[in-house]
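Have a look below at one chain only, the form predicted alone, in structure tokens format.
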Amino acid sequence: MISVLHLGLGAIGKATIEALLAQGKSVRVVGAVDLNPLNVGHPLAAILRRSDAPEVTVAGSIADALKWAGKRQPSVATVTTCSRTEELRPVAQELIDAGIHVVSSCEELAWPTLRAPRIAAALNRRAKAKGVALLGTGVNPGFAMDAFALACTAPCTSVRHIKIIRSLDASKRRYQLQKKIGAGMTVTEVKRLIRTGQIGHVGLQESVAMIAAGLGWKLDAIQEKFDPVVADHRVQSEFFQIEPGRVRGMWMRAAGIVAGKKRIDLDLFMAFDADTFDEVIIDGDPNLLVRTKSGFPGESATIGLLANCVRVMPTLQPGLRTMLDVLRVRGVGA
């Protein structure tokens, strides 16, 4: 049985623990850490409102959680606290030094050498020295627009071009996602935040880099473009009521340039009242089009990936790993 320490008790974090508890025959939760003083010192059962939760008291630090775990020391940690590798670094270092495998929803960690190569190299050396693995995963990046798309190339003897389209109705998603696509804001406000990198999805460039590496392509460049999507009629969600002329979402694209040609196209459309689906279009041998009618549901799919990767972590080679190490069968770029 794999003993797990979880860090972060936001909505995704609590749901991740719920998913781990559902895997009771193979996984047990032995500790929880959160920085919110309203949670620290309280039983996990009270926070989850589950009488069958394990007898775990929420700690305010990793050191306290490990001390309180006693003989039930964790071998894997799940972390749902941040999006940037730099922000994750001190937590990852402490967990690695304690000999604990780390699986995190940190978006940049899906392909950390892209934006933080020095930090990634240091974490890789540290993890190898301690004999543990470090993995970033989630629905996007980590699955829908990269690992899953690469798995779809498995029947192909060669791949010339790949396009992934992900569309979702943002009005049905959580508040944080609606906020990060500019819901209810003016076009001018959103364009300013796009220019300064303060809004929009984190991870498209990581997905391009993962796909290129998976197909054996060397990238010349990654091109990225974000545009606001404007409402032409009133739309609303539990959190926002958006009048015509205001922003109802965002259209985000990224392209991978290989040997002067565009070989990778990512198209992410997050907006109120948008269609919901995921689609992979492969120009290869053979040509393939794979489309999910429901799409991969963002929150629950990320939770499922985190919980399921817990069982994989002890089987991975020590060091910094990616979903290429988890889903290994794929085609070859032409």
Contents of the next structure:
Number of protein chains: 2
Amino acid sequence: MISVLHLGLGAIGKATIEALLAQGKSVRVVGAVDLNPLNVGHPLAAILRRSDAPEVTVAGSIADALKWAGKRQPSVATVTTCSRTEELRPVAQELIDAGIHVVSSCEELAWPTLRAPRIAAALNRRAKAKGVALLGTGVNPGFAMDAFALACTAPCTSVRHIKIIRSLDASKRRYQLQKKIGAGMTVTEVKRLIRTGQIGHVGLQESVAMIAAGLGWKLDAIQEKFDPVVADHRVQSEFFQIEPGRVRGMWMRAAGIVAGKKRIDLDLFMAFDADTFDEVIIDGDPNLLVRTKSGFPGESATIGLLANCVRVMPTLQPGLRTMLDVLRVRGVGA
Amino acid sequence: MISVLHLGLGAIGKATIEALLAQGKSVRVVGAVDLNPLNVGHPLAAILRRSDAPEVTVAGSIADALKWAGKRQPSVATVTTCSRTEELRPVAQELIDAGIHVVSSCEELAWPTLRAPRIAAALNRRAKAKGVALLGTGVNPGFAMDAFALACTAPCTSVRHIKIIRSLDASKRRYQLQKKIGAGMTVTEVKRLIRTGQIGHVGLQESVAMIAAGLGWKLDAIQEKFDPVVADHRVQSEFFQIEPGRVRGMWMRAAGIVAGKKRIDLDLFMAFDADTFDEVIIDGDPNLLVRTKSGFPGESATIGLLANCVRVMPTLQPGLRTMLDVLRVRGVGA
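Okay, that is the form predicted alone; can I get the form predicted in complex with a further copy of the same chain now?
Up next: the whole complex, starting with the chain shown before.
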């Protein structure tokens, strides 16, 4: 049985605990940490509204959670508190120093050497010294547009080009996602927010970097391009009503350039009324086309990956790990 | 760089060496063993008809191959000589004793505890003692109907039922496969051969066992059922011309029963003029449907998996391993 400490009681965090509880006897939740003072000191059962939740009082710090856990010390921590490696750093350090494996939905941690190489190196050294593993996972980055696509190349003796399309109907998703793709805004406004990097999905560049490393390609450059998608008729969700001419979503593309050639193409289409699917198109030996009908659903797939990686953590080599260490076989880039 | 010794110079074996040569600098072939006296003593280049093949003389035994390799001793062996664990045993023992990791397309080795539990236990002990890993892989069993399907469950917090369909047009495949599905025979003849276990695909039961272990299910029983598929019009291939009323292929099903319930359904349809695709249908949280258009192609996918697993072997824990150790994250069975 693996004892788990969970950090972060937002929507994803609470659902992660639910997923851990659903795993039966292989996993138990022995602690929970949240910064929200409304949660601290309260029983987990009350916060989850589940009378069968484990007897855990939400702590305001890791130190308190470990103290309150008594003899049931955690060996793995699940962290759903942030998107940036820099924000994760202090929490990860404290957990590593306590000898606890860390798995997090932090988007940048999927491939942390890209945006935070120094922090990544420091965390790697620290985790190795303490004999624990640190892993970033989630549906995207972490699976749909990188690790899963690489697993699809496992039967290929050679890969010349890989294209991954992820398309989803944003009107069915939570408010935060609808907002981050510019739903209901004007084109001008969205273009300005794109230019200043205040809008759009974080993770495409991480996915390009992971794919290149997985296939043994040395990247010259990663190109990224975000464009607003404009409604030509009225579309709506629970949160937004979008008139024709306004933005109904975003089309985000990223490419990986290897020795002057475009080898990796990622195509992420998130818009109201878009089709929902994932597709991996491999130009290689053999060619392959793998399509996930209805797609890997955003939040719930991230929660599933986090919860399922908990059982993998104790089997990983110590240090900073990636999903390449979890889904380990793939083709070779031409 | 990983130095590889290859055993078995049949069609799959030769193609495996070609695939290893295509991997560039990460892998080099330092030896080859074959039992066919027409091959022994000849240069690999002549057998592959490739002037750029490595300077390797085909040996008739592992001992000779290791002697002839000189300072370039292999760390991994690829073995494409047999389908049964019992047949593989002496070869695997000799390689393990020489401290060489072994990866093989031997079908039963995909889940060897099913049909050869004692040999599996002995090989496991021996490999652990010598610090090397032993792995069975291939497209089926080993990937399409088990390990890949399990990787598709990675985003699921719960799996209630999994169905995997593999359908392929046998008329496009090699002679041996067309023969093993009864092409051109009478229904009576095929039914007799099915009853005596002399015909059909080996591996469905291995796949059921792997899936159950992967999802944490304890199997009550594995059910298997093979039925001939009859032509209603004339169909043909390079090797067979099949008249109406004769057998054009086989429909092979296997099921895994857990606590009295059917939780795993495998459906393998190999017939002339059949559609070619692979499909994974997950009844879980969330539900998922993943379809590989045109399927994972038989021989070439097996070759790709073997060649790609070579790079994984040195990273595995010593002992008898399975594809569950290679593609490591998956959902939990309900």
